[in-house]
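One chain comes next, on its own, written as C-alpha cells: the form predicted on its own.
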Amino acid sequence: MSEYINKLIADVKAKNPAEPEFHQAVTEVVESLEVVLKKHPEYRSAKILERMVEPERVIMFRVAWVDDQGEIHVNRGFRVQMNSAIGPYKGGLRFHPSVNLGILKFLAFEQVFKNSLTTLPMGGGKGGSDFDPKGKSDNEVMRFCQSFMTELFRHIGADTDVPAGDIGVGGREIGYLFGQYKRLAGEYTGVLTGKGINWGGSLVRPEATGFGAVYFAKEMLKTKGHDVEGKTFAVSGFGNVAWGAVMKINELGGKVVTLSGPDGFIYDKDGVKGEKIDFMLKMRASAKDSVKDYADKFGVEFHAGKRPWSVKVDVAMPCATQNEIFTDDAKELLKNGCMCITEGANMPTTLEAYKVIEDAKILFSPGKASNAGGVATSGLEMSQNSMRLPWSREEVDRRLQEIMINIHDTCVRTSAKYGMPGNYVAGANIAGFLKVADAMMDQGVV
C-alpha cells in the first residue's frame, strides 16, 4: 500500500478518535482506490479523497421528550451530510442505544458510494438518535418524531436532504416525522421516503432491500453458471431486509434455513417458507427482538448466543447489522462449502473476515452494491413524488431489478477494468468513487 494511501488511514483516525466503524469503512475503500489514483494523479492534486472523507456538515442536537407518566426524558440526534456532488443527501434515520457520531459517519460515507452507483442523482448522508422506541407506547413514540423532527427540519427539503427509514424507524416512525415537517414547513413535498402508501410512499419500498440483494446474488451466481433456484441460503437478522431477501428467495426457488437475532439463530431444514415468512412481521412488531420465539412457533432448533454461519449452505445473505461476520465465520462457510456471500446489511464483515474471503476467490459482493435496492427504491419514490405519479407494484419491481442488474455490471466492468476481475469490493468501491470524484472536480472546490 502506498504511502499516500497509509497517511490518509492515519489522519482519519487521528482526526476522528474512537470512531471504530468509520475508520474500517474509510480503510476497505481507499485500500481499493489505489489503483485508480495512480491512473488518475489529478484526483489526488484536488485532495478529493480528503474531501470526501469529511462530512459537508454535521449536525448534532438535543432531543427532550415527555413519557406517558409526564417524566422528562433527553436523547441526542445527529445528521451527517456527507456529501452533495451529484445530488441531495440521501440516506435514512437510525433509531438505536447503538447510535452514536461514528456509526453514522460510517453509514453516510457508505450511503456516498452506495448512492453513486444506483445511478440516480442522490448524494450522501445518514441520522438518527439514541432513542430506542422498542417498549415505547405510540404517544411516546410520537413526542420524540416530533421534537426530533423540531430541530432537524430545517435542515431537510425535497432538494436539499431526504431522509428515510432504517433501523427502528418504521413506517409509524416515518408517519410522525412527516406530519411534524409538514406542520412547521407549512408544505407537502417527498422531504421523506418509506411513506405510507396512501400519502406519498413507494410499492415496494419495504421489501426492497432485501429484493435487491436476492436480485444481485442471483446475477453473481450467474457468472459461475448457477441459479437461487435449489440453493439453499443462511440469512441473519428477521427485520426489513432479511423479510424481503427471504419472500424473493422462495419466489426465485431458493430455500431459507436460519433467521437471526441479538438472543442466537434457528435453523430450519424445511426451510423458512408460506406462514413462517408471515410470522417474521409478527416477531418484528412484538418488540422483543428475539428470535426463539420463531424456534418455540415451529419446534425447530434454537442456538442460543450464536450466529448463523456455521450451517452447511450455498449461500450466506448477512441481513441484520454491521460486523457480523468474523474471521471464524468466515473460515466455517467456506469449510462448508459456501459459494456466495451477499452483504443485505452495511459492512456486516469485518475487514480481517473479508481478508480471508477474498484469499478464498469465492463470490462476495459488498453492501454498497448488493443492498442498493432500498435507497434505489427510495429514489423511485422521489421520482413519483416529484411527478405526482404512482407506480404499480410491478413497475417498481421492474426498475429495481433493472437498476440491481445495472450495479452488478457495473462492479464487473470496473473491476476487470482495472486489473481486478471478479473482485466485487474493488468494482463497486472505484465505480462509486469515480462518479462522485468527477462530479467534484467539475464543481471546484467547495
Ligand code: NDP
Contents of the next structure:
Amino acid sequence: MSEYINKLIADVKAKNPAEPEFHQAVTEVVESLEVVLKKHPEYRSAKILERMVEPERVIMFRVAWVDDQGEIHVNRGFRVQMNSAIGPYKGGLRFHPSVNLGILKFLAFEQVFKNSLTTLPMGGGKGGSDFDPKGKSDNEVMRFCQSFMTELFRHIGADTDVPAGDIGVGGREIGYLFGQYKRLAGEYTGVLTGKGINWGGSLVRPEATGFGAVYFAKEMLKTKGHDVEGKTFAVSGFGNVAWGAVMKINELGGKVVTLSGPDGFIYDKDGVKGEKIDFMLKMRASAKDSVKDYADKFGVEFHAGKRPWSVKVDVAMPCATQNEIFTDDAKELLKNGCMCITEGANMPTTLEAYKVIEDAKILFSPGKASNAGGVATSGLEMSQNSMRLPWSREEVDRRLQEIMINIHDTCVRTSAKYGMPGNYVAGANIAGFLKVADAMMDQGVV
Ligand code: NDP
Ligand code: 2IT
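Could the form predicted in complex with the named molecule be given as well, to go with the form predicted on its own?
First the chain shown before, then all remaining chains and molecules of the complex.
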C-alpha cells in the first residue's frame, strides 16, 4: 500500500479508537482505491477520502422507556449522517444489544458506496440503538420506538434523511416509528421506507434484499457458465434477508440446506422449502432468536454453537451479520468446492478471510454490491411516495432486477478497467466511490 493510504488508515484508527468494525470497513475500501488515486491526483488534493471518513453529523441521544412492569430503562440512540453528496441520507436502523457508534459508522460508511451503486439519488446514513428486542412485548417495543422517534424526528425528513429497517427493525417497528413521526411532525410524508402496503409502503420491499442478492448471484454464476438451478446453497441467519434469499433460490430451482442463528445452524438435506420457509417468519417473529426450533419442528440436524460453512455447497450466502466468515470458514468452504460467495449481510467476511478467498479466485461479491436490492427498493418506495402513485409488484420487481444486473455489470466493467478483472470488491468500491467523489468535487469544500 502507498504511504498515503497507510497514513490515512493509521489516522482513522488514531482518531476513532475502539471502533474496529469502522477501521475494517475503511481499510477494505481505501485499499481498493489506490489505483484510482494514482490516476486522479485531484481527489487526493481535494482531500476527498479524508472527508469521506468523517461523518457529516452524528446524533447520539438518550432513549428512556417504561416496561410492562413499570420499570424504567435507558438505551442509547444514534443516527450517523455520513454523506449527502448525491442525495438525502438513506439507510437502516438497527436494534441489537451489540450496537455502538463504531458499528453504525461502519454501516453508514458502507451505505454511502452501496447507495451510489444503485444509480438512485441517495446519500448514506445509518442509525439504531442498543435496545434488545428479544423477549419484549409488542407494547414495550411500541413504547421504545415512540421514545426513540421523539428525539430522532427533528433530525430526519423525506428530503433530508430517510431511515428504514435493518437487524431487529422490521415492519412492526417501522409502523410504530412512522406513527410517532406523523404525530410529532404533523405531516404524512415518505420519511421512512419499509412501510406497510396500505400506508405508503412498496410491494416487494420486504423480500427485496434477499431477492436482489440472488439476482446478483445468478449474474455472477452466469459469468462462469453456471446458473442457480440445480445448485446447493448454504445460507446463514434466519431473518429478513435470509428469508427473501431462500424464497428466490427455491423459485429459481436451487436448494438451501442451511440456516443459522446465534445458537448454531440447521442442516436440512432435503432443502428449506414450502411451509418450512413460512416457519422462518414464525421463528423470527417469536423473538426467541433460536434456529434450533426449526430442527425440533422438522426433525433435521442441529449443530449447536457452529456456523454453517463446513457443509459442502456450491454457493454460500452469509445473511446474518458482520464478521461471520473467518479464515478457517473460508478454507473449509474452498476445500468443499464452493464456487461462489455472495454476501447478503453487511461485511460478513473478515479482511483476513477475504484474502484467502481472493487468492483462490472464486466468485466473491461484497455486501455493498449484492445486498443493495434492499435500499434500491427503498429508493423505489421514495419515488412512489413522491409521485403518490404505487407501482405493481411486477413493475417494482422488474426495476429491482434491472438495478441488480446493472450493479453487477458496473462491478465487472470497473474492475476490468482498473486492471483487476473479476474482482467485485475493487469494482464495487471504485464505482461507488467515483460517483460520490465527483459530486463532492462539484459541490466545493463542504
Ligand atoms: P434480521 O433482524 O431480520 O435478522 C438478522 C439475523 O442475523 C437473525 O437471524 C439474527 O439473530 C442474526 N444475528 C444478528 N446479530 C447476530 C450476531 N451478533 N451473531 C449471530 N447472529 C446474529 O435482520 P436482517 O435480515 O434485516 O439483516 C441481516 C443482515 O443483512 C445484516 O448484516 C444487515 O445489515 C444486512 N442488510 C439488511 C437489509 C434489510 O433491508 N433488512 C438490507 C441490506 C443488508 P439474532 O437477532 O438472534 O442475533
Ligand atoms: O443495509 C442496508 O442497506 C439496509 N439495511 C437497508 C437500508 C434502506 O434504507 O432500505
